[in-house]
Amino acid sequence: MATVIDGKAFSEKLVADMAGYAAQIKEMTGEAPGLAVVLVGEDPASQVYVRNKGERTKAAGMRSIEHRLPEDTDEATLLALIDDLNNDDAIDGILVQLPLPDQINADKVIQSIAHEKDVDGFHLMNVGALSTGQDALVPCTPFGCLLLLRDQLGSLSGMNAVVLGRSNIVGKPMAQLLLAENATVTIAHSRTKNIEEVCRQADILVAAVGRPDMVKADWVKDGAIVIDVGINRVPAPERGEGKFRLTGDVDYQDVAEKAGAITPVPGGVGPMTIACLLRNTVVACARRHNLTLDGLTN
């Protein structure tokens, strides 16, 4: 039976570490790192995410600034707010919660955020820096996956890694991070031939496709480390009419019999995302003040 990789416990330690750095920064500069989160509209899931981010930010001794805009906000209004935040020295990180309403071009909004405050790691300056091995603010979910892998394996050098999914948010940056760790990386996707066989070659398998329980035990090499990024809401009639449960992209019960270690859903990668968001905010703040903090790498 696979070892369960406890992302919740790891994330709590990471948040505690960031709280320590935030306290050091406040002592040295007189102000704690500040994270601004912008929410447009009333999407229920987005409201939950924003609330959770705010609570975790404050719990880490950092400043949380929320801007909630109505659903009918136009693009120019949102861009003007981002410009104000870019020029506000009290703000170290800016996050615009996605998805955005149809009248707003999400790509244009993301690129309008100052790259040094882009704690989501989506700006082209950060994407380019990551792909060329330079210091970058890295997308939070793949970086969280990398931290869990390092904790589990130590060195990833020379290992065969397969990333299942090629999104700009997870798949592509995950591959870049694994390459930087000297892993041999394959990106598999919907057009990959013999995808099950490709996945079976992996010492490390990262599943990020958004398809519930897609990865079965016969896709997985004996003893492989499986990181499940998927969070899918599926019907759970056994819990009652209209009830749902969360499941990943990996058939957990099936794969756990064969893998060496595996992340659960929930409680695996999910908690790492907010923890890494706080880390990126601390890093951005330290850079703004030209501070070098022991143990905090950029």
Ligand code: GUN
Contents of the next structure:
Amino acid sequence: MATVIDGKAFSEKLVADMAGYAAQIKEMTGEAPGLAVVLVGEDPASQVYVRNKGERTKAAGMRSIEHRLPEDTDEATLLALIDDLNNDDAIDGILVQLPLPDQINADKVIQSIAHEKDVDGFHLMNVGALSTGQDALVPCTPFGCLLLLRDQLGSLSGMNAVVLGRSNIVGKPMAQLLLAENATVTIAHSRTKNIEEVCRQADILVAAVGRPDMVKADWVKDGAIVIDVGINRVPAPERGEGKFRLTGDVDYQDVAEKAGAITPVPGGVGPMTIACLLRNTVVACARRHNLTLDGLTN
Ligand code: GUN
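Could I have the structure of this protein in the form predicted in complex with the ligand, to go alongside the form predicted alone above?
The next block holds the full complex; its first chain is the one shown before.
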């Protein structure tokens, strides 16, 4: 039976460390790190995420600045707000919640964020820095996965890692991070031939495809470490009419029999994402102010 990787407990330690750094920064500069979160429209999932981010930011002793704009906001208005935030010395991190409404070009918006404040790590400068091994702000979810893997494995050097999914937010940066740890990395996706066989070669399997319970026990090598990034809402009639439950991209019950360690959903990767967002906000703040904080490295 697999070890259950407790992302919730790990994230709580990380948040506590970030609260410590935030307090140090406040001592040194007079102000705690400030994170601006921009939400356009009323997407229910985004509203929950943004509320959680705000609460967790404040709980860690940092400043949370929220901007909520109506669904019909035009691109120029959003770009003007980002320009203000870029030029506001009290703002250390800027996050624009995705998805954005159709009238707004998300790529253009992301590239308009000052890269040194881009706590999502989506700006081309950060993407390029990550892929060339330079200091970058790294996307939060894959970095959270990496911290859990390092905690389980120590060194990842020479291990076979398979990343299922090739999104810009998770799959691609995850592959870059694993490569930087000297793993042998394969990215598998919807067009991959013999995908089950490819996954069976993995010592480390990271699933980030958004397909409920796709990965079964026979996709997994005995003893592999399985990281499930999926958060899928599926009908749960057993809980009553119209009820839902959350499930990952991995069939947990099935795979837990075979894997060496596995992250649950919820309580695995999910809580690591916000913890890493707070971490990126601390890192961005420290870099902007040229502060050295003991122990804060990638
Ligand atoms: N929407 C879903 N995931 C993310 C994320 O990591 N960052 C942002 N900005 N929006 C998201």
